[in-house]
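Single chain ahead, by itself, as structure tokens, in the form predicted on its own.
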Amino acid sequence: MKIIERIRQSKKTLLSLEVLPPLKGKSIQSLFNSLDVFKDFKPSWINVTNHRPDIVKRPVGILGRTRNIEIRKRPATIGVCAALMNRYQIDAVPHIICAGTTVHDIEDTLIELNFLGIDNVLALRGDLAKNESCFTPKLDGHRYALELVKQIQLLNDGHFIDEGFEIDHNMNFCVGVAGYPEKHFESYDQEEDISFVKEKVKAGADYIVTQLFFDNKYYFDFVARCRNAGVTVPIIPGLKPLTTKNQLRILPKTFHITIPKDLVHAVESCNTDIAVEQVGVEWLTQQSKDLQQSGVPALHYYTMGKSNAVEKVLKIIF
């Protein structure tokens, strides 16, 4: 079932999760083990991340020359989606990214997803490459998620990139996009940021899922700005537990977010990671309660292998 249909049909706040594909060479069983603990909570869908390839230099021949080789550390987004749907009878939502892909790569991926009966996708630009100061698309690739949304909608309307092919059945992907309660770090200001969100929805995005945040005021302000701009699609909050002290430095740098001073002080006073996790669980539980009481369409948890902390929260919330 399409995510937007689940949201429209539900009279309560839904639950969704996000997971990483296993590293190359790893078994999917470790992912199953981390997700099995969530079965009783009946998540409505599971997002599966996608990652651009790393570029590494490899020697060629005997003259000491090198060439750039693309290596994907987590190459199994589509396969993981199929495995999750088969094992849990649940909707899986693959991330489709611009980074490291061409328009033909994307079209081929969407066709493959259609063959598997996967009709939900999350359209993202993707992260910067290592040592990249600004995003550079691959030759014949998209620079913005907006362009990706437009390509998906063109395929929904029966248009391939190359002429000479006809679609004998309708593709009808439900498209989610990202939103940034604290503003995307590359936007000049919040007004420009909201204009980008509005354009993605105008191009065909069905719903928005936000970047993680630790202060609900950023989510509520973001929703208010979207509504004032005429954006009416569901906006799903993205949430993550704090589990280690190192995250106080890593998360703001990686995701360009703010961690409230009260949470920082509580974490810094902890002597062990077990204590930090407990603080993170308590904070996330209160966040979740407040959002649930406000009537958000779903609570989306970035589990990223931290099933234990999220499980503790869900036992209270769901």
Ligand code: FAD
Contents of the next structure:
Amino acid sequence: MKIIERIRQSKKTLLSLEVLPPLKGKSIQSLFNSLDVFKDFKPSWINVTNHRPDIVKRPVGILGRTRNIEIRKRPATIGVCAALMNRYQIDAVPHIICAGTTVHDIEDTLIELNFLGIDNVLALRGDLAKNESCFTPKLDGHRYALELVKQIQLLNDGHFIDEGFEIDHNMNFCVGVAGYPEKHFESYDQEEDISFVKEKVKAGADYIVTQLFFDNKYYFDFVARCRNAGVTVPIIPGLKPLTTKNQLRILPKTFHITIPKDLVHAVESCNTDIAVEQVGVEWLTQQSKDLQQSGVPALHYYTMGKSNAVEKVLKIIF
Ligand code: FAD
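Next up, the form predicted together with this ligand. The previous block was the form predicted on its own.
Next comes the full complex, this chain leading.
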């Protein structure tokens, strides 16, 4: 079922989860184990992230020349989606990224998804490559998520990249896109940031999922700016538990977000990892309660190996 239809039909705040595909070499069982604990909370869908390949230099031939090779550390986004649907009878939402892909790769992926009965995608540009200061698309790839949304909508309308195919059915993907309550780090200012979000929605995005945030004020302000700009689609808050002291440094750097002073002080005064996790769980519980009370369409939790902390929050919220 399409995410947008689920949201429209529900009178209460839904629950969605986000997971990473296992690292290459690892089995899917560890992912199942971390998700089994959520069965009782009846999540409405699960997002599966997508990771661009790393470029590594490898020697080739007897002359010892090196060649750039693309290696994905976390392959199989689509395979994981199929496995989750099979195990949990749940809608899985694969992330489709422009990074490291050509328009033809994307078209092939969408055909594969259609055959698997997956009609939801989250359309993203993708993270920068390591050592990249500015995003470089592949030759024949998209520069912005906007172009990806347009490609998906063209396919929904029966237009493939190359002409000459006989089409006997229509694809009909429901498309989510990303939004940034504290603005995307490459946007000049909030106004510009919202104008690009608006373009993605105008191109056919059905809903928005936000970057994580630790102060709900950022989310509410972002929603207000979107509504003022005429963006009316559902905006789903993305949430993550803070579970280690290290994250006080890493999360702002990685995701370009701020951590409120009260939370920083509470975490810094902890003497054990267990105490930090307790603080993180209490903070996220309060965030979730406030958002739920305000009537958000869904609460989207980035679980990322932190199932226990998220589970503690869900026991109170759902
Ligand atoms: P875009 O919407 O293309 O925006 C990128 C930048 O370009 C922004 O600064 C924007 O302001 C600017 N811009 C947009 N359109 C235009 C335009 N027409 N002209 C000029 N400038 C423009 N990354 C992954 O690699 N894999 C994942 O699975 C993944 N999942 C994510 C899930 C969520 C919910 C979120 C919020 C992010 C996720 N990311 C993921 C990270 C995301 O790929 C990065 O934040 C990336 O830097 C931007 O992606 P985007 O889709 O928002 O890009």
